[in-house]
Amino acid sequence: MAPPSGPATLTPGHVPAAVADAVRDPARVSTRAIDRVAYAADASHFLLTPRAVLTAADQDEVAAILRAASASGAVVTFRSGGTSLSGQASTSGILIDTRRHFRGIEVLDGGARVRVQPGATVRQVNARLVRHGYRLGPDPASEAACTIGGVVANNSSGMACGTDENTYRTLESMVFVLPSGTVVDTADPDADHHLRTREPDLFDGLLRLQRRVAANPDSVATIERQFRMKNTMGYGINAFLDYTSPADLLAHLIIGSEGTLAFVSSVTYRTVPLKRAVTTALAVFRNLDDATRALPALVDTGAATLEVMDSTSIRVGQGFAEAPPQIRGFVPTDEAALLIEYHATAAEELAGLATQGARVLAEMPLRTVAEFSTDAQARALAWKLRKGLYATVAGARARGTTALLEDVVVPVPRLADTCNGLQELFLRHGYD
């Protein structure tokens, strides 16, 4: 019989001399093993041990980190909230850490644009604006923890933002840190300018992609389509049709493109009026394709969240604490949820829409009337269910295996054709 094996080994912490001189406080720059491994893991299911830590106190000391690491070869990753379920904040490279001192939050124009650097979370930028009736465009589920460098990076979009309050459509304005050093402010009247002599190849680059992209009618049609959906896969090409500047035109594309184009210093956004009139009800179907097919029809009564849980996600739900009283008292089998919620400035106007939906939910075969509730505690519960699904399924898996998620889009009206076949390949691979 083989001896056990021994304790596996940390490879030895390493930064090139020019990357830590880069770093004007040698005590923010950390090879050591217990550093390096604090930082292996974020939310994801992905365990990458950097090479380093470093703790960046500014723009410039970004850019002065960036250039170096470009001249030596390094690669290196950003991290700020670290609640990626996808591993962008994960490395074996140098990871710098941006949310120590980038918290930054200026409230403009009384709430109705905003200026935010990435290590704040969604949640303090909403505390700040809620007192001017205001919110952010985006509003991801993991709201406490997230930060707006990983809201811009990854284009996240959340439950009731849709396709136009999302970052690439309340952005304003956007400082970003290139791999040269190179910082690039879009509001600077003379961006451009400065670009151009800055990084002509780059300028001249976008201009070419640009005309290259404007010139194919194939191309405009296929990016006008797969955009009017809520994609946020890849990087965001719709830019080389939405703008012409060249900064512009950058900074929409590095919303979305995962820390690989750029550091994003800070930014500054156009901001939602709150619409402190809600109202939401948790619709139980017969079966998942009964419920995918409700969606269209729910979607033109112009619903602000959709929300579709399937018989495993009601199955963990019942085991909540404070379930929702809408899943309890049965042993789901093939049912389905929906988590409807309408939003209004107003009680008459939300009253309208919750009438139009009670009308939609009519029609349906649901295993129980679906009614309509503004009472928070009511809200509370249903929303606490779909927040709360991923991580407790995610908790509850066997021993040895791994949780993988990722976004997907498609058309409303092929949504029920899609969930059932992704049903049947589950149980064809034995993916449970």
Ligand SMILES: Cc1cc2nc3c(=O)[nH]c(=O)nc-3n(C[C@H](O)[C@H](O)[C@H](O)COP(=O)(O)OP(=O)(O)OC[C@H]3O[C@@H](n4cnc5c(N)ncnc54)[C@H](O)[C@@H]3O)c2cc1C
Given for the second form:
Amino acid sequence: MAPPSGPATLTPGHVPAAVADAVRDPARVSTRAIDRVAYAADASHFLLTPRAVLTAADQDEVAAILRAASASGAVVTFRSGGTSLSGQASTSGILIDTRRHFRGIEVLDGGARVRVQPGATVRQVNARLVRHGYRLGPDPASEAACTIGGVVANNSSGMACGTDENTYRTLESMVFVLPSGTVVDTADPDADHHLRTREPDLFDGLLRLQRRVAANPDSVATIERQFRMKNTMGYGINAFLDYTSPADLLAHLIIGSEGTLAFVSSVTYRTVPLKRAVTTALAVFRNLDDATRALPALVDTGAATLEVMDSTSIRVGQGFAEAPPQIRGFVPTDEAALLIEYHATAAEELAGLATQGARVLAEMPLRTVAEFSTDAQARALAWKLRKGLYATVAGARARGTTALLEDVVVPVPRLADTCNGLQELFLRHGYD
Ligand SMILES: Cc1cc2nc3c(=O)[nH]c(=O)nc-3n(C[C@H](O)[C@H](O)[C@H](O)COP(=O)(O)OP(=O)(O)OC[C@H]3O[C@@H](n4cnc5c(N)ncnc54)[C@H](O)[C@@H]3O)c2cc1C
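Having seen the form predicted on its own, the form predicted together with the ligand:
Then the entire complex follows, led off by the chain already shown.
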């Protein structure tokens, strides 16, 4: 990644003529400082000022831009909702806004499927699905602002999506545009033939890699182990084991590729039935170790959400105007909290799940008894604590410091040791 360039060191804006010409309306090509600075930050701590901001109007225009950029060696990056936390949506090259003109949503089969353009937000899609009793599988907490393009390109998930309901698992088909401008629609029965004809090197390369992976038992075992977990680091190379059709394989490599392989022009998802019966508990443990060691048993009960919060989180949460009662009335030292939630289609099923969860919790060393609640207000308080944490911690940080956020994934039985190890590292190196 190029070094950060702030407004103080703003270089002159520039777009190669062929790239600018690929945009039909010159008003949608901007090298003005005000536009470039406005797009310099996403939700991460990186600041990269683009050389220019292009606003693409449709798939053909993106194809023309990519073709021209490839020919001239220009670096382009897609920007959609701009809520990425690791700098994926920022660049010191050319930024292409692919949100504004890509908002289409088409509900199919009474909501069982939905075809979406990449600029629609998750919330907008779910608002169209709710009346049919369905929702999208991926459920990032940023759903109000993040878009399908970003969800696909980051393989975003959320508090309840797990590894079964992410884009990789719920994608039915995808239309994508390659750097050469070639458009592939995986719903087309001739997609593989089209890919082989238009992109023979890519087609052969995919098959060669697939054979190499499949022929190596160590590679197969590593991929199976790594992708059993919620692993979104790097390319989704599990696609080499899961798909035989090169077009489908490529579509699944594009998921999680952070915009580096292709432009996602349209996606058809298999949706997930809405489970409207929900019950939530906020359990406070004596320490983080106890809380994380409770997780495997709770995972086995089929919990939809298990969110761990450490003593610092509890301390921050106690300062909220409406802190949940479970975390009030004590000075946190080592305590940790677990937000546990079950989802069901019917009240009876929900009661059964809550009974199982309560049984597990009854055997755990809790600070006080934890109770499941279907009460909307009690649930909202618990969720407000969880969802408000990052913004509050980041907002309250000392001047000149940075809030760092990275996802890590470890097998559930190793979580307790990982958390303890991380705490030790933070202490040793002076991180709050
Ligand atoms: C408060 C907050 C909470 C969050 N919670 C979660 C969470 O629970 N789970 C989670 O996974 N993430 C979460 N995120 C991170 C982020 O919101 C998600 O990854 C989100 O899906 C990014 O979508 P976006 O539209 O903002 O994409 P952007 O940030 O604009 O782009 C993301 C990446 O996708 C590429 N891209 C965008 N559109 C396309 C396209 N059409 N074709 C190809 N590539 C494209 C971009 O180049 C970039 O690499 C959170 C972020 C914030 C700020």
